[in-house]
Every structure is written in structure tokens, then in C-alpha cells.
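Have a look below at one chain only, the form predicted on its own, in C-alpha cells format.
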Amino acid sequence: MEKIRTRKLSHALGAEILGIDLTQPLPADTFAQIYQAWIDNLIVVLPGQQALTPQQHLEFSRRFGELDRNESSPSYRMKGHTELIELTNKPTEEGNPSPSRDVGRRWHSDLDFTLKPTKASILWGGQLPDVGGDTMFANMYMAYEALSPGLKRTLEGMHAVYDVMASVRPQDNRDPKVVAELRELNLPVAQPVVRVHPESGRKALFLSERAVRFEDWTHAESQPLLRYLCEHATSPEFVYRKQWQAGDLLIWDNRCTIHQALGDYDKRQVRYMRRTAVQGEPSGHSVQA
């Protein structure tokens, strides 16, 4: 068996693996290292798959899982391919705002406002500006291990009330229709605020800027310490800053990270992405708003 040449990307999360191409028949046994590689440090990157067609993205996507088919978030789906989204500032064919142009500039777990948070996301890059368009991610297990025990024993057995529109900002300028459907889509969940990775069995904080208050207290209550976790887990020794470069497929845990969009480019230049999503394991509860 031939191993796959890897690369560290940070101290805290990131390996790149080297020599692949998604085009061509992928062996069971290559797949089986991407997968652990993926595992073992929490995002990877596929450089070099500039030809990867959106086929050949959902093939290879299904080889981690059940695809989601982004029914919470309709409006963005690849024409013809429910299981595939499209993030871009590129118009629609009719000539208005891609409702995707802003989405996720708020540090998020992907579908952390479901039932079914998303187990892993496989984003493409198909069409970047000059400069800027990166993505950070943060490692959530280094941010829950670096806690102090008092504030563990605090956060065992609570959960945190997450509601898409946290994440609906004023100066996105969004289309008030597709913000009507998001709020019809997706009423408000409760997740644990510590889980258990099922296949590391690592303890990770699950938290993101889109929980609003913890079950049972008040939102003044909760701001200070959902404020001070999530700043504690964007710390700079817990991040990685992916700058992208065009034919990158990146592969994100979503159990065990977060990450946020940054809108660091010029929106006169195109940024065009390719998103699929494997469905993870049924978490939380529903809540009332």
C-alpha cells in the first residue's frame, strides 16, 4: 500500500495531502488514509483539483456519509444538485445578489442550528479573488481541554439554545424573502455545550457565535460567559487562517471545529465555492424561540 505524502498546515488543526486527484478512481486504501489524516488533524486540504466537476465532488463526498440535500437552506443549492450548495458574490442568472454572497462571517459549526449537525464539510474552491476570501478555522478540543476543571464540571450537562437567525446580520443587506424561509426552515434547538467526538472520543467544546442564551437562562445571564468561550476558542494558538488558492477541496470536522468566512477581499472580484455536507449524528432537542 502506498502511504499519502502529508503536510502540517498549523500547530493547532491542518494537513494538506499531496499527490491526489479526485478525477481519476480513488483506491479503498487511499481513501481509508485521507480519512484518518482527516480524523487526526481535523481539516485537510486537497490542493490541485481544479477539474474536480460537481459530480465527481459528490462522489467522493459520499464516500464520508450521507450527504445532506440543504434543505434548511434551500435558496443556495447548485441548480440541479440539491446535495450541493454554491457560496458566491457572482449574481444570479436573473441578475440579483447571490443570497449566499455574506454567509458565514459569524464563527459557526456548519448546521449546528439543526438536529443533525453536520458530521463533515467539503468545500471547493473554484474561483477566488486576488487576495483575501480565507477561512479560519478553530480546534475545539484544545479550546475545551485548555478550560480549568471548575468551569468543565460547570459546562457537563448544558446546552446551549442556537437559532439561525443570530446569524441574519443587519449590514448583510439579505434578501428579506430568503430570511423569512430561513426562519420558516429552522426554529430554534438546544445543543450540548460539551460532546463526545464518536470516532477520537475526545471531549470538544461545541459552542459557535450562534447560540443565543444556555437552556434555562436568561440572554443577560448567558452573554458573558457565551462571550468569554467564544473568544476563548478563537484564541490565536487554537486557529488556523486557510488562504485559498483556486482548486483546493477542503475537508472540515464540524464536531470537533468551528470557523468563520472572512469578507477580507474585494467584492468586485469573484469568490466562487462548492460546498457538499456529510450528516452527522442526531444532537439537541427543540426549544421554544
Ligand code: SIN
Given for the second form:
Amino acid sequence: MEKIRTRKLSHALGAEILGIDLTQPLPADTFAQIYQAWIDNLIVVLPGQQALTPQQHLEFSRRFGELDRNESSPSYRMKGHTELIELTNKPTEEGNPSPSRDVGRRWHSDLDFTLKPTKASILWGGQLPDVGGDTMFANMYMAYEALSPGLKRTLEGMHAVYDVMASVRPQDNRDPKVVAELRELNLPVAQPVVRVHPESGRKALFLSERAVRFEDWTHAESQPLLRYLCEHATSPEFVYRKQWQAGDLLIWDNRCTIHQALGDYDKRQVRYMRRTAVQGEPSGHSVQA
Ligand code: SIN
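Switching from the form predicted on its own: structure of the form predicted in complex with succinic acid?
To see the whole picture, the full complex is given below, headed by that same chain.
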């Protein structure tokens, strides 16, 4: 069995795997090593996948599990594909602004505002601006483990209430139709603040900037602790900043990381990404707004 070659990308998380060509058949034992590297490093990057077709992207993604059909945000779907979304500032074929421009500008775990938060997301960089268009990732195992025993005890059993509207920052150029669609399709849910990763068995903090309060706490009571936990979790020592190259395929684990897409680039240049998401275990419960 040929062993894959990995290179760590930061102390906190991330590894690059070299020598993989996903346009060619991928033996089961090579996939098993990629999967284990992903569990161990939380995110893995497979560079050099410029020629990856949407079909090959889907086929590789399905090896991680059943794919999400993007019912919470149908406007981002790639034409003809329910399981692929396009994240881009490139205008549509009809010449309209892209509905997915400025997506993901707040720290989040994909679909944390639904009752089926995602297991994995698999993002392919098709076209990148000359500089910037980076994505930041934070290690939520480390964030949990660094908390005091007292705060860990307090958080155990607590739930945070998520509202999809909290992902929309006023300063972003979000499409009003998409914002209305997000509101209509996604009612508030509560998620446990600490989750046990089903594969590693480790506890991770599960919280993002889409959480608006703790369940059974008022908004005002919740704000200082929410702010503290998000700032703590995204401290530089827990974070890796991905500077994309065209052809990178990045797989992240939404059960133990959060991420944020930066708008740090010249919007006259095109950033074009395609993404699949692998369904996770059901989690949380519905709540009143
Ligand atoms: C996201 O999944 O939140 C978007 C990531 C990115 O475009 O870098």
C-alpha cells in the first residue's frame, strides 16, 4: 500500500496531501488514508485539482457520506446540480449579481442554524483573485480544551439559539431576495454548546457568530459570554488562514471547526468556488424566535 504524503499547514489545524489526482480512480486504501488525515488534522487540502469536473467533485464527496441537497439556501445551487453550490462574486449568465456573493463573512459551522449541521464541506477553488479571498478556520477542540474547568462545567448541557439572520452582516452586499429566502426557509434552532465528535470521541466547543443567545437566557445576559467564547475560539493560536491557489480542494470537518470567508480582495476580480456538503447527524431542537 502506498502511503500518502502529508505536510502540516499550521500548529492548530490543517494538512496538505500531495500527489493525489482526483480525475483518476482513487483506490479505497488511499481514500482511507485521506479520511484518517482529515479526522486527525480537521482540514485537509488536496492541491493541483484544476481539472476536477463537477461530477468528479460529487463522486469524491459522496465517499464521505450522503450529500446535503442545499434546501436551506437553494439560490446558491449550481445549475443542474442540487448537491453543488457556487460561491462566487461572478455575475450570473443573465448578467445579475451573484446570489452567493459575500456568503460566510461571519464565523460559522455550515448549517449550524438547522437541525442537521454538516459533517464535512468540500470546497474547490476554481478561480481566485490576484491576492486575498482567503478563508480562516478555527480548531474547536483546542478552544474547548483551553477553557477553565468551571466554564466547561457551566457550558455542559447548555444550548445556544441560532438565527440564520445573524449570518447577514449589514455592511455586506447580500442579495435581498436571498436574505428573504434564508429567513423563510430557516426557523431558529437550539444546538448544544459542547458536542462530542462521533468519530474522534473528543469534546469540541460548538458555537458561532450565528448564535444569538443561550436557551433560557435573555439576549442581554447571553451577549457577554457569547462574545467571549467566539473571541476565545478564534484566537490566533487556534486559527489557520488558507490562502487559496486555483485547483485547491479543501475538506473541513464542521463538527470541530468553524470558518469565515474573508472579503479581503478586489471585487472587480473573480473569485469562483464550488462546494459540496456532507450531511451530519441530526442535532439540536426547534425553538421560538
Ligand atoms: C463557506 O462555506 O462559508 C464559504 C467559504 C469560502 O468561500 O471561502
